[in-house]
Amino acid sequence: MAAPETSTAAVPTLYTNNTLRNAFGGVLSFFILLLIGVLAFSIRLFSVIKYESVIHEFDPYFNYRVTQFLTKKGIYDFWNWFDDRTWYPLGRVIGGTVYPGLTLTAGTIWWLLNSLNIPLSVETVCVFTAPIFSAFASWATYLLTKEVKGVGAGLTAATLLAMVPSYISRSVAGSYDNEAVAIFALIFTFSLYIKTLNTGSLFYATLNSIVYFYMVCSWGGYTFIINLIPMHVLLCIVTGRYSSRLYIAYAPLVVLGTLLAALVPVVGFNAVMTSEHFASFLVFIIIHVVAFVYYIKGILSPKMFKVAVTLVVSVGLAVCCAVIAVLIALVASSPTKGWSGRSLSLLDPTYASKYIPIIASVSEHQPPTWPSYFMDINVLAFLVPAGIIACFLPLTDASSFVVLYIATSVYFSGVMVRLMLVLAPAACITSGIALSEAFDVLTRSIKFQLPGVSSGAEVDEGETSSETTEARNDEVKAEKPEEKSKDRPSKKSKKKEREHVEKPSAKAKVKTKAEKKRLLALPLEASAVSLLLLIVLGAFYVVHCVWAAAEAYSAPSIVLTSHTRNGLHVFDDFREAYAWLRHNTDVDDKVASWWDYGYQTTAMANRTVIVDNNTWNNTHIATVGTAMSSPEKAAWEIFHSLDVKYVLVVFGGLIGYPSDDINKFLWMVRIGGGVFPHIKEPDYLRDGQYRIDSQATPTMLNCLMYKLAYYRFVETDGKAYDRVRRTEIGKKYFKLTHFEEVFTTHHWMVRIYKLKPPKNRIRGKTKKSKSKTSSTSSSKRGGIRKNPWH
């Protein structure tokens, strides 16, 4: 009896060394997720450091635009404001068209920070949220991991995401844009998904409905959640995976998630009417049926079981076909079968470039090159496909949620250059469950082979004091029945003893695990040296993602600069001309441009637009790009009729800025002749290529585009040489008829016209003495002011 008293002895000892190793741990747990929310904060604050505080962009300054307006107006006014002052005559009703949740969010840190006495302006706010919720993200990210491959995965994750190139390009100090808080909302809506699939916790799976809401009220990737987390219970069923907790995790999702989801007004009905939540519907019927199969399965014999089945399967199918012809019947009823452009764009990538050009115009929408994955996520690339085979040993229903989270990011972000930002998170999981794996394996291996470790140390002493713990608790659970059992019959002692004499004692199991692990170790050397290149794998990366962070996504495309011998230059074009509106122009006056800058003209000049960002209406954004495909006149015409007074456009020929409106010309004939047939590409092109030399086309020489772009350019250099395209103008002497220059920013980035009255126009013999009254008059009035460049 001396044996099981000292091994039972030895039990609380052992709890308690366990009990204060899991305190440490987590406490030393928490102060790193805590330094790696400081580095995901501060390593976004290069743009605010480096430049100024400012916000990037073209979307954020619509959504600072709103935001502005919440905190002025409050809540009601928000959901009921209607914007005149965009799409005119249209207008917008703005609460029925956004997505709330950035500007919710904002808002509210805003009016908390002023009932603290912080006086922060709404900017300030805007400016440093995006890197308020990469913190949170990187939290998410471990409380995903860790649920999948435990803690140290979970801490390795959580560092990677924090600093990965893709993520810190839409989320920087200034980047104002939906995606700033979203992708904290689906890491987060995955981890409450994991974690409910783990504990089947009713709690967790409410939480998990909420904090859906809030990614769909964020923004529209949300169908991505509802179609991957449909597609993972379907693929449990089928494997054979299907438990109570899986029913728990999904179905009040799609119940309580589906309901929320239609509360948000731009969401609605699409919550249950459009083809992209079909796919969840159809699986929590699959479920259902699957669980009543179970629970009948329970309850009757096995020929009863069978004739259920055979019922119910019966059933199912008519349902699940009734069901399938009422969806064909909805899809068949839209043009488009159900689908939103950008999800057919996604499921077929040359759908947008065949049927909707305003989508395929959008640069983020294109797909990739190999380079961009090198630079977004640089060295993680590598270590994917060691985290997918990791996330195999052994396949739970977490790491096989993590593998099909992994195959669908990256087949969308082959599509779609934006959506490296939803490949981001799923690449830190995998990558920091490889690294964790292989530290694991590769100090393991180091340990086992250190001189003067004795046999009995050779193990890990967590998994020894565990393991140990374990074994001495079942010895002494067998101990108490043969007290109890001491009257029993001996045929019942008998088996007791026969059990405990079969039962491996608690030494003999730990030294069993430390022989495999034995066997398991890699050589010494190798351990070291593969342990270095991790480290230097390590290195390499964080100095890659300071960089990018620091020069190549922290620069505002509101504001530009250059490096030359000469020094640092900034060109700061944008705000010049936007102010020269602001200052210049009457209030009430309608301004064209291309929708690129429809959002920044309206936040920063605060003048009514025709087009903006939005591009809800292809025929309004058709029109103004047939005004600049056209020749003077006819442009003149399209203009006047929608009460413009100013035309905007961007030209880059000067000092060589690529993004300007003659690079993107091509889009505006494609946009207007896909609405106005008689607008036609082959027109303005010469043997298939796009040329403004003096091989152009006469139609491409002669449209209005080409005439705001280049008038007056040969006064620059004498040539008339463009920089972006690298050669000289074909046409470099004209004047204008039916437009007047009134400003052009210092390097001449962006040109306002002015569109001329009527009166102004009349031309002719028999009309020279009224144009001459007409001038004479105007200028003694001072009606007319001299243009100053000529």
The other form holds:
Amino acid sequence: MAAPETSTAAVPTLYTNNTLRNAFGGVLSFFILLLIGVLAFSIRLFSVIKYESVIHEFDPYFNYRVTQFLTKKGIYDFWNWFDDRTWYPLGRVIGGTVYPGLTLTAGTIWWLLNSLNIPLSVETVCVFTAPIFSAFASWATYLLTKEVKGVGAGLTAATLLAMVPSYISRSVAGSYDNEAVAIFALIFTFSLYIKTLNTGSLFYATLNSIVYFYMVCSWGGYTFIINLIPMHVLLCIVTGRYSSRLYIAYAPLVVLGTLLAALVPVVGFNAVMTSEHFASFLVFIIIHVVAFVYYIKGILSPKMFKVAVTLVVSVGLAVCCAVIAVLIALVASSPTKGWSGRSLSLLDPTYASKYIPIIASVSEHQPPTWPSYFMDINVLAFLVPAGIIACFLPLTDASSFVVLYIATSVYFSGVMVRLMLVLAPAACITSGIALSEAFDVLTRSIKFQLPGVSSGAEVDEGETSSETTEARNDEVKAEKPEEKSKDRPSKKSKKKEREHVEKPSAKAKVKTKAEKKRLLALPLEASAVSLLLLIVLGAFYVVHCVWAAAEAYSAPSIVLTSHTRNGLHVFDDFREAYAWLRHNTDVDDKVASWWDYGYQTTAMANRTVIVDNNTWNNTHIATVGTAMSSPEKAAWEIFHSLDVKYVLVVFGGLIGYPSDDINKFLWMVRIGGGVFPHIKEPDYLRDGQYRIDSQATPTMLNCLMYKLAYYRFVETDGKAYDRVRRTEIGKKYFKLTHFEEVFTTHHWMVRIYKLKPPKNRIRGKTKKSKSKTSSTSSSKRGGIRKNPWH
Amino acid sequence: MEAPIRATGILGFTLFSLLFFVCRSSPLHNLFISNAERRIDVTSHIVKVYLTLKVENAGTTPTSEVLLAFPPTQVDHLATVEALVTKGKRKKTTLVRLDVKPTELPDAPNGAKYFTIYLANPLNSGESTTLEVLYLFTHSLEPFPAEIGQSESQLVHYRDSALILSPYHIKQQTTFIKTPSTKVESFTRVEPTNRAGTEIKYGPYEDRPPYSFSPILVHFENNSPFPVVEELVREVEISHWGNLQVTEQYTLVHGGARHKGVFSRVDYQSRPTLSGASSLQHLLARLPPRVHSVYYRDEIGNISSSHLRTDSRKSELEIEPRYPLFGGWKATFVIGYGLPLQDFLFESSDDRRYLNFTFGCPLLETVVDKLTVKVVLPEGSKDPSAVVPFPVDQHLETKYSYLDVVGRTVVVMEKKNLVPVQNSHFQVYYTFKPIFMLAEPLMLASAFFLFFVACVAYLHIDLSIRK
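For the form predicted in complex with its partner chain instead of the form predicted alone, what are the coordinates?
Below is the entire complex, every chain and molecule, led by the chain shown above.
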């Protein structure tokens, strides 16, 4: 950390030596960056080494399938792709509803490799896209933090980001999801924005718009950028920091960025129509007004200016009121106030659970718990406040942006656990700044007090630091450790430091350079101890990150493993079922399952599904939910009307796999009941409790999901003990009349049923059978023997 | 002796065959078969027929060709015909393999097809010799019923003739059919016929004229799985850096009675012998020794159920498909492995190199409907030629692999209907200059060199328009 500085000892203050050392520092930081890239890439390979090179989870399978289509059919067919293998019978326009950034990126990489005659499969490219882009992301972090607080902070932040668990969770090899490239695009957009802010260069401003375009291509989270940057601009204007650099950083971004964003089919006119983008246009107007005012102020005399201001303000207020009234009326006329459901649930955390159960049902849309903060950003959570304070000393345009970024992202991460991902880079940047500053101060004070170090070295040291970090001055460094020490775990050292810090901060006003240097110094022991503690803290972080990468986040979720006495046991049931469907059913058969498995079914089994993870049509999902919660006959009718041939359920009761369909069942009821009111949640609950044992309600015990999950389950152990719910099931012996089991995987995790074809019309149907119910049932049983279908 | 035989022959035949006689009387009707014994083994799904023929030359001219006749329905399923002759007297008999080639006769009755066995020494007048013929049929057991449930056992039909189809007069013949179990539902009786244990005996029949045919149908239980590889593509890639990479892509199907209705895992797991008796649960692949980096996967990832056992003579890879294959179920998978090059690549006397490798499918007891063997020669190799012990379709292709510029020559050989017996070796000869091995490393090195030169140049060029 802060490598160029720490690597220098007593070097004569000759000019030639200085440039040489700069060059050396440059080369060193280049190699450190290279190693950071290698670290970021390789820490994400645990999943490949421990499991296999395979696409993970659910959404990545869809992206993989789209990429396959792209590489096979080309870009034009990709834009025009209407997918008829999903959302049957509606279909889905993939080209117009997908963020194409990730797919195009991987497709380009694949195309490039293949034109170099490197025959890597599409799958391999997809698996390794995320690790490659996390290396890019850490380099982008370096660029961003370097603009804010210099090279040392940049390298530290890049190192932290390379292994922050929150980001690893989304970018392990195989996690081929939008976030994999989007985080890189996000950080890179911010870093270019700050670069433009610092330089006022139109070149960077243009580059910034292009990177913003890439971000829009990649992820719906681009709205975060287009709201955060205007907020920052507004902040700068309000705090009197308006400059032409700010104008150049912002105005081209809005104009070019919006134009480019509208080119992406999935965004299109949303880039100017939805409320998510209004802030940027509002601030665009404000910055122009401000720029105009500054311009007028420059050419008019102060007195004239005052007159002009009163004139403009009175007219302007009236116009503004009118415009705002119109706007509000427009926005209010739309039921969601112009906001999309996901954005609204961000602003109002209770919105989703109240109105859109389908968003609330996704576990990654739940608010996080405190342990998940510690799990995902670990010690950074404690370093962040210190970093924020470091950002305030002194507050520059760039550092105010970082403060704003961390503040907003902390809020968003509190709403949705998934957005922890946005917090992670901000936390890394601020912690990088904090750590770097702390090291800076501590090493300097050690160096100052070490015997045998000439005063020349100190002066020199001061010079290097001023080279690397432009915008800070020495008072900052003196005060910073005091704040920093608050977060340090050891109370002893904290106390010690505080005592020593009091002094220098009080006397920091002294002007002469040599004196200032001396005053900055902390006691040798204190610095050494705190340095040591910081290193321990860093080591703790590294250990945690490696553990998280290796154990917590590398499981591909389609393959489960467990350690038994005989060694590793592999549960590969999902792929067993998908492979079975792929090879042993007709290519046009429709498979119904809960939407979680839609993407995997289309990608791995290549069969048409009714609903999938895209969840664009709530009614359709509710139909499937209703079918699953209905009794067998009603369910058969629903499925039959949807032309479904097979029904797939996931059942974990035999081996104790907790995220199975029985545990997700209440969401099916809720979502189904949201559209079809005859499905009522209380019917499935006994005294408000969800249970499947003998206390369960009859509605529950007769619904299709229960029957399909537990069909003949009792024959495995004789008791039908469900290992997930830890109870014996309520109804053990029953028969299926409208469905037949066609496949069950080795560990019973996936069960596939086939709909029986409709019954032949029985000749004697008109026979009044009130008195003959028993006889008809017996004749029915007799019919079983004759007719194989019934 | 000669005259009555000829007389019965003429009696038994039409005018057509009369013409036939006139045209080709010399090779065919000099010979007759004094004793024939046929053992048909239908225990697995590959039908093995061992035929012992005692051929006598009753004519005046020596002959060196013996014809085997097959009905057209069987010829389509015929995978291989081999003929051996016993040499020497009682004590030191050795078996000598004879050439067998398909032959077209212009006027074969009812479309019968022929194979000619070329004797090593011509059979002189009055001499006799004993031929051991082995031929294999694939897809000859027809499941009946064609669809069975999970707990039913698989019954099959086998159709053949009680009498050996032959263009020669056969004085005495017997046929034995060996069934896998004693459960035989029915069999056609052509007296004398009797059944003992797992064997059904037809015959002995005396003095049957040429082309006698007497259809029989045996209906019996055969619960062995019928693994059929519908298509197998084997790609053998030679790297002169010391590795031979083999990639085999399988499309496997269970060729037995189709599975019908329910598949119940609980029945399958709790009563493995009763339920799904004919299901295909695992396969054994025999790989060459010193095999390394073995993988077994399909298009959606690794298949974890496989075991590799290696010793100094062979390696055995036991693989399980992702799911047990019932009749009609399919699975696709890929097996890949690396081999040390020195075991398979040799230099021939004329300074060429040749690869010596097995042709067939490494899976045991498996029929391959269509096999494509691709030998990818290293970039820069010339004049490829393949030597295969049986007729195959050959052509050349070009493949581009890692950083290739001109591409690699690929020798493609295709063969239909292959059985494990045919896992014989083939050779591919080619010339190769070792300097080509260095082409790609040099190319990479120069690319990096140029990149750094470009970097240095860029850093020293001032591109700004205005000073």
